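Coming up is one lone chain in structure tokens, specifically the form predicted on its own.
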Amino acid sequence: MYTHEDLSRLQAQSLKMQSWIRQQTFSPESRKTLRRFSSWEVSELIFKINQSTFRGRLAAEPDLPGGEVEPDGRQRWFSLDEINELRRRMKINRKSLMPPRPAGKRAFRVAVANFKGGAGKSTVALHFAHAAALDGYRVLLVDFDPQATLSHSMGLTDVAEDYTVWGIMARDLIRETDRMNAASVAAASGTALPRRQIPASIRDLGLDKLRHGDFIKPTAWSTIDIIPSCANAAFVEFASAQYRHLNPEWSFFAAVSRYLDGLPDEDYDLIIFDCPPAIGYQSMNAVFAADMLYIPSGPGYWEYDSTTSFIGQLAEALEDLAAFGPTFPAGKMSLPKAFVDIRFLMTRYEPGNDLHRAMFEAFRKVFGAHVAQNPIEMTRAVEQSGRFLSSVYEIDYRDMTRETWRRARASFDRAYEEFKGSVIAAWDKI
């Protein structure tokens, strides 16, 4: 017979292996670092200009960042900070290299969500974040998934549950309950209403004293921050049910949205959510806070079936929230919940596979213009990026044949450019 003690022992054994894997995957110090990018990548793949034009500008303006030069002098390698400095200071044909961003708007929020595990949610969130950073955007990732794949891929492993989405929700419960109690005391009738009680076991954690920045962690990418997750955050579903019982009037689904409302508009350009493969308290927080819903799906029938179930159950859950009414306290978002755009993205796609092509056409026939026209292709480089908890953008093309690397990158580049186009078209509507 096996009890919780046996499960704890097995977890302890696994944690030891995780530590060893991290050392092999990242660096001797178990700390992930970001590689430099060659002048070929910077010019043709990032700035999208001719390499000779780029080299000519560097030669003509020696005060520009010059990167590190290879011993043979053939190639320069630039850090992300140097790339962004070049982007700010260079113009090509009098055109800025800075990415488009509507003036006076807050960061645009995208939830990458689906009901089925293995649909590629973390892979899509990771690659879109890295592509956006190389495009000049400042990105905040929010990992809602207790599996914490996105957090681990960004190099964060030792995370306390207080500083995850669970901590944000518990903090919001305390603050919202105190706000309601204060409003009850100051009721116009002059009659004090019953105070809602938060037990000491929750209040004494001190989460209500945490500042916004306490939940945000830097990563190896200087323009990407993350609100990480961890395995211990899995209990958030049970805790949230308890919290709702403590204060039935607490709009639990708006906790993360209220938190994000408190961030300065200029801190980030994009906020990307990686959602768990279930509809629960965490995923409802993600979709409620999102401006756009991005739904990845594999190319098989079961993935299509699962995606259909997901949007149906999500519709029912959002309909239930709508019953709270437009006056229910939900931060700057309003009820009923509305998305500026909804997109479906096919992942693990093989162009030469008849079944995959048929499923892609089925998606387009059913969901029409909501289907992204550029699926994520399955290549050896994509498989390798998953094994090593890195994106294709992080993998050095010298570690494999350049053509294999370029094919994988081109697939994500096309998907990102379409994603970016959808975001820019929707940004003005928020």
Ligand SMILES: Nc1ncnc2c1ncn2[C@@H]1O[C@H](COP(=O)(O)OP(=O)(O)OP(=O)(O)O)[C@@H](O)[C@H]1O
Given for the second form:
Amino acid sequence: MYTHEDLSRLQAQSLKMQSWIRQQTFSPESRKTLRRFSSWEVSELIFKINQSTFRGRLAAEPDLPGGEVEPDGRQRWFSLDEINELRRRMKINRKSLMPPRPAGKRAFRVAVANFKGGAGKSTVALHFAHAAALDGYRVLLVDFDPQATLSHSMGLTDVAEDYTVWGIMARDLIRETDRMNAASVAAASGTALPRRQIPASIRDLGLDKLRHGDFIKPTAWSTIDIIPSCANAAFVEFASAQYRHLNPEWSFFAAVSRYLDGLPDEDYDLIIFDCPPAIGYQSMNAVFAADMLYIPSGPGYWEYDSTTSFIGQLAEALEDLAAFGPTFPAGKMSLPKAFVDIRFLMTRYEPGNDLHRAMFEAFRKVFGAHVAQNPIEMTRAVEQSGRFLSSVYEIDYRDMTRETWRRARASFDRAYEEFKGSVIAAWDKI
Ligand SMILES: Nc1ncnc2c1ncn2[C@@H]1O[C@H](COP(=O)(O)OP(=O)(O)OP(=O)(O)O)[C@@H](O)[C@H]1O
Ligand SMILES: [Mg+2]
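Let me have the form predicted in complex with this ligand next, following on from the form predicted on its own.
What follows is the whole complex; the chain from before opens it.
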């Protein structure tokens, strides 16, 4: 017979192995670092200019950041900060290298969601964040999944649950309840709401004293921050049910949206949410806060089946929220929840596989223009880089066959360019 103690023992063994893997893959201090990018990558893949044009400009303007020359002396290698400085200071044919962003808008929010496990959500969120950062955008990631795949991939492993989406939700409950109680006292008539009590066990966590920025952690990418997750945050799903009971007027689904409303518009360009493979309190917060839904799905029949169920379940859950009515306090988002765009993205796609092609056609027939034209191909490079807790953008192309790396990167680049097009078209509408 086995009990929780046996499970704990097995986990302890596994944790030892995990920390060993991290030491092997990151650095001796097991801190993730970001590599430099070669002049070939910076010119052709990042700025999309001719390599000789780039080299010429560097030679002509010696006060531009020059990168580091590798020991055998051929390529120059640039840090992300140097790339961003070059982007700010260089113009090519009088054109700026800065990525487009509509004036006067807050950051654009995208939820990568599907309740099918292993659909590729975390892989897509990670790669789009890295592609966007290399494109010059400032990105905030929010990990809504206690599996914390995205947090681990971004190098965050020691995360306390107070600083996850759970902390944001519990803090929101306290703040919203206090606000409602104050409003209730202020209201002179008998229509005032009953005072709601938050038990000491929740107040004493001190979450209401945390500042906005306390939830946001820096990463090895200077232009990507993250609100991470951790296994203990799985507790959200139990706790939230209790919280709703404490204050039935609390718009539990709008907690993260309200939190994000409090960020200065200029701090980030893109906010990307990685969702858990479930419809629950965390994923509802992600979906509610999002301007655009990005739904990845594998190319198999069961994945199609599951994606179909997912959108049905989501429709029902959002319809339930709509029943709260347009005057329910939901921050700056209004009810019923509306998305500026909904996109489906096929992942782990093999162009040579007849079944995959047939499935892609079926998706297009059913979901029409909502289907991204550029599926993400199944590649060894993703598996291989994933083993090092990295994206294909992070992995050094000299560490694998150049062709394998280029194919994988090209597939993500195409999917990212299409994603960016959708974002820019939708951004003006928020
Ligand atoms: N394009 C790809 N090529 C090869 N392997 C891939 C690709 N995309 C994803 N994978 C692999 O598939 C697995 C599941 O991917 P991922 O973790 O992104 O899915 P997920 O939807 O986030 O899963 P979960 O629902 O558990 O959060 C991972 O091992 C990942 O490396
Ligand atoms: Mg995931």
